[in-house]
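Shown here is one chain on its own, the form predicted on its own, set out as C-alpha cells.
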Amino acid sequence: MTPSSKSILIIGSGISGLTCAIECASRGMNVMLASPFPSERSQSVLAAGGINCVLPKEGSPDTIKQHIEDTLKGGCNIAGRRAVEGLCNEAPDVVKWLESLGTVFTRDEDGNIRSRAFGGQTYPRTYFAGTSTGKQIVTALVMEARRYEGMGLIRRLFWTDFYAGLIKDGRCHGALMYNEATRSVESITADAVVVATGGQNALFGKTTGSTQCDGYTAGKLFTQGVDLKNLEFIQYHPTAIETDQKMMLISEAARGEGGRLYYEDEGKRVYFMEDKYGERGNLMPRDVVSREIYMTGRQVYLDVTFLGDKKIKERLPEIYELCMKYRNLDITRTSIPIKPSVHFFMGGIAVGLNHETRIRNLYAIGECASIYHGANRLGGNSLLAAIYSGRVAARSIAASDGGMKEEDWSSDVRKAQSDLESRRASKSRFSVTYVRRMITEAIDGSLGIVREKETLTKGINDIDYYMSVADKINYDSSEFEYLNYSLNGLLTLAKAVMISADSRCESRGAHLRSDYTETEEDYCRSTIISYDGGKYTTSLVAEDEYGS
C-alpha cells in the first residue's frame, strides 16, 4: 500500500462506489463513502443476470475482440472504441478479482464458472451467481470495504444526501451534503469527488430500479457546469411484471436458459421474435425485443415451462419465487405475462476516458456516467462497467496532483440552510409529492418506447410550468427533507432529457421516433447537453473526442 494524504469523497455506495472506495483505500487514500442507506439497500443488489467477460474455455471460439465488437454494435456504434476496449480487456481480471473477494459464482459439473447467453452476444459470456449476481457482488465488496474501515481508510457517512458541489474556477473542492439526522447542510472538502448515484428511476415512476436513484445529483451538477450526455437513450427491459409499487424484473437469464416469447392469435401461439429473427430471436438486444413487443399491440408471454420443474428451480429460483410472491404464478406450469419497463439509463454525466468530468477533480462512475453503452446497453455489461469505472477513477485520482485549495465555504453553507428554511415556510396549493407525480406523468407521456415531436414539446411545456411553481410548493414534513429540496434539480434534469430526445431527429437503439424512423449517419455521435443560466444547448460529439 502506497501512503497518500489525499482525501476522497464518494457519493453513493453501490457496486461502483464500493469498488472505487476499495481501490482508493488500497492506495492509502482516505475515503468518505456517503449515502442515505447502507450498501445492502442500493440498487446494485437488484442486478440479477450476471457479468460479461471472456474467460479461457475449452472449445469456445469467443474472444475479447468479439466482446468489444458486440458491445459497439449493441450500442449502435456511438460508444467510443477506446473506452469499450478498456472495459472488455479488463473484464477477465474483474471477474477473477471478484472471485478472490469471495463472490460465489455458479459453477458447472467440472467446477468452472458457468456462463449463459444474453442478448446481443455472439457467444455466451455472461457469468452469474444464480439470478442474484448483484447481491453476491455487493456482499463481497462490503466485506472488503469493512476491512479498510477497520484500518481507518474508509469512513461511512449514512443518512447523508448530496446537496450541491463545491465548485470554483472550474475545479471541484468537495460537496455540500445534507444530513437527515441533524436536518442541516455541511461542507465536506476533498481532493476529489466521485459521483456514483445510479440512474434516474424516480423520474419515471414505476420502473425495475430503486426510487432511491432519481438523478438529482446529475441535475444539480448540470446547473453547476457539468455536461450531460445521451440522455435520450433510455433502456426498456423487455420482460417485467407489474405490481402495485413497481415493475419487477424478469431477468434476461430466463431467455438465456431458453425462455420463449409469444402472443396468442385465435388460440394459437405466435413466437414472433423467432419468426422474425430466427433461432436466437428471443436474445436480440433489449431495444429490439422491447420495440417488437410494443409493435405487437398485444399481451406478450414468456414461457419457460418446458425447462421442467427441476431446472427452473435450480437455475431460475429467484424468478420462480418472485412470480409466486407477487403474482401467485407458478412458472413451472404457466407462462409469465410480461411487458417492457424502464430499466437502465445509457445517458448521464459526460466523462472522459478517466471518468473525470469537465470540472477538474470531479468524477462520475457507474450508471450515472455515460461512456460505454452508446444507444443501448447489452445485458451483463452494466455490472462490468460499474466495477471497471470505479477502478479507472481510482487510478486517475491516484495519479492526479490533487492539491485541494483552502477555501472558506461557510457562506455557501449559510445560503443552503437559508434556502431550506425558506422552503419549509412556503405555502401554496402544490405539494412536493404532487409535483413529483406530475413530473412522472409528463415524462411517461413523452419518453415511452416510441417518441414524437408533438408529445416531446408538450412534455417540455409541462416541465416549464412546474418549474415556475417549484419555489412555491408546500413543504412536506412527513417526507425526507431530500424530497423537498431536490425538486428543482429533478425538473432541470427532466427538461434536459426531453430536449435531448427532441434534438435527435432519427431512430437509433433505445431512441425510437415515429416522425424520424430512419437511422441517420449524421447522428452517429453522442448528444452533449450543456446549461448556462437557464439556457440548454445541445451538440453532437464523437465519443472518443469528449474530454480528450
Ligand SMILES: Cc1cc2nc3c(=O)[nH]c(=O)nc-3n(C[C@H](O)[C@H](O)[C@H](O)COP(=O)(O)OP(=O)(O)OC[C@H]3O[C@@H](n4cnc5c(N)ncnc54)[C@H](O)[C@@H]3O)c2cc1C
The other form holds:
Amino acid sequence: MTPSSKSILIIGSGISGLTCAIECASRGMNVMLASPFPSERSQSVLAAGGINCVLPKEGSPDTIKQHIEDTLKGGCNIAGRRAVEGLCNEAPDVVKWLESLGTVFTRDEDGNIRSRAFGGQTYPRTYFAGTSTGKQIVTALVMEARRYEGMGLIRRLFWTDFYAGLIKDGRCHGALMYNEATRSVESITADAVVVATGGQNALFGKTTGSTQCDGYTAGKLFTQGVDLKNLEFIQYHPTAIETDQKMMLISEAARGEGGRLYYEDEGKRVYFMEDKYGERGNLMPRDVVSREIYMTGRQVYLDVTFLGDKKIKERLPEIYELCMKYRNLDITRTSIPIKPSVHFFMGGIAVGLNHETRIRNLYAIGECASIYHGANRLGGNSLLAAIYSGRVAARSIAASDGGMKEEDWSSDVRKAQSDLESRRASKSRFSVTYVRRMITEAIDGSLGIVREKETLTKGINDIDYYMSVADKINYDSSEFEYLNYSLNGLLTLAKAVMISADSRCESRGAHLRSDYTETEEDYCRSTIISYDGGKYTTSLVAEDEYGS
Ligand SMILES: Cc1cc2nc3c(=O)[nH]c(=O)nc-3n(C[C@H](O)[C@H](O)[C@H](O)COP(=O)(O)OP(=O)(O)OC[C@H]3O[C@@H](n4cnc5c(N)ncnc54)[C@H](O)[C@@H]3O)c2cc1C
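Take the protein just shown as the form predicted on its own and give its structure as the form predicted together with this ligand.
Now the full complex is given, and it begins with the chain already shown.
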C-alpha cells in the first residue's frame, strides 16, 4: 500500500496524537483524530516546565551523548539504549520543528531560546515557554493540524471515546468507539490504529494530572492480547500542593531556577537534599527526591523567596499565581509547604522501537506507551518522548505494507450496544461511582512511594472482590456513560499494576519496597505482563529485545 492510500485512526489528541496526525497527514495519509475533548483540554496543556534537547550553544560542554547517558542513568538502567539514542538524537530537530510551527519559547538577551536545569541533568538542557510550555506547544500543533484539516487530510472527532479494539487473528482493523452525543457505539475501520490516550491518573485518588487519563484503553486492549510493561514504575513528583479536587504541581522549574527544599527542626532549617547530595541536591532525579522527602517523615518546604519578586514573577509566573489562588500564599515572601504526588507513568502499553505493539497495525505513543523512561523519567523528557514517538509511529506506518481486511463488524457493534443497554437497565446495591472510589482506595493503599507484599496482596484481593461483583453493579444511566462501561477495564488494569509491583522483588527507581530494599542485578530488565482468559502472566525482558 502507498502511504497516501492509508487511513489512520488516532485515539487521543494530546501532544503525541496531534504530532502523529500531522506527520501522517504530511505523508498524504487520511487521519481520524478521536477524543472526548479537543486537544486544548488534554493533559498536555498542563505541562509546565519544558522540553529537553541539546542545542549547540557557545561555551556549553553539553552533548547529545550526555543527554543519552543521563536518561539511561535516570531510568536506573532499564530503558533500552537504542530507543534512548533515537530519542535524544532527534531531540534538537524536534525543538527546532516546534519553533518553526510557532511555539513561543522563552529567549535570552541575545534572542536565543533559553534553557534551564531540570533534575538528573549534567547540564541545563530544558527549553521552555514561561511555565506554560505544554499550552504553547499544543497551540502550535493545533494550528498545524487545522491546516491539514483544511486540506481534508485530518478529521477531528470529538465526544468520541474508545470502547474496544477491532482485533482478529493478531491483527487490528480499527476500533469500536462510543459516541457521547448519540450514546451509541460505532465501528471505525482503519489501516492502522494509534493509541495516544495518556497516563492512568484516574486510577489513583488525587494526582497532578487529568482525570481524562484513566488507562481504560490500555486495560481493555490488555484483555484483547496487548502486552503491558513496567506498570510498577509510577512517578511521584516531589513537589505538589494539595487542593480539594487534585494535587497542583509546583514545577521542577522552581528548583531549576534555584529553589531549595528544607524541613524545620527545633526552629532551624535543615536543607536535607543539599546536606546529603551536595550543591545539586535539590535537582536530583524525582525518584530520589520523593524518597528523601518521604524518609524525613516531616512537612517539607520549598523556598524560592531569595530569587526576589521580579525574577519569580518573570520566570515562575504560573507558580506564583497558582499558590496565590489555591493557598493565598505569596511565594515572594513565604516558603511553599509541599508533598509528593502521583504524576507520571513510566509503564504502559509495551511497544518496540517503531512503537508497534504485539498486535499487527496497532501502535501506541506518548505517555500511554512504555519505552524510554525505564524506572524513572527525567523531567522534560516526556514532552520530547510524546512528540518523538508520534513521529516514529507515523514513519513506521508509512513504511509498513499492512492494511485492514474488509470484514463485517456489525455483530460486534450490536453486542457492544446490547452491553450498554443491559448496564442502563441494571439495578443493584453497588453504585458504579462507589466501585470506582474503591479502586482508587485500593490502588492508593498498595502503591504508595513505598510498597510491600502485604499491602499489595490486600490490594489484589480487594480488586478481585469488585471484579467478582461486577455484574451486581448499579450502573447509573444518568451518569456519563463512559464511567459505566470503562469499569471492567479499570479493574483489570489496577490488578495488572499490583501484580507487576508484586512481581518485582527489589527496589529500583520509582519502585521502592520495604521488604526488598536492595537493587538486584537479576531484575535489571523490564516487566512484561500478559493476559489470557483471565490469567495474568509476568516475565522480564531486556528492553531493546521487545518488539518485532
Ligand atoms: C501538571 C503536569 C505538568 C507536566 N509538565 C511537564 C513538563 O514540563 N515537561 C515534560 O516533558 N512533561 C511534563 N508533563 C508530562 C507530559 O505533559 C505528558 O506526559 C504528555 O503531555 C502526555 O502527552 P500525551 O499525548 O501522551 O497524552 P495527553 O496529553 O494526556 O492526551 C491524552 C489524550 O487521550 C484522550 N483520551 C483519554 N482516554 C481516552 C479514551 N478512552 N478514548 C478516547 N480518547 C481518550 C484524552 O482526551 C487526550 O486527548 C507534565 C504532566 C503534568 C500532569
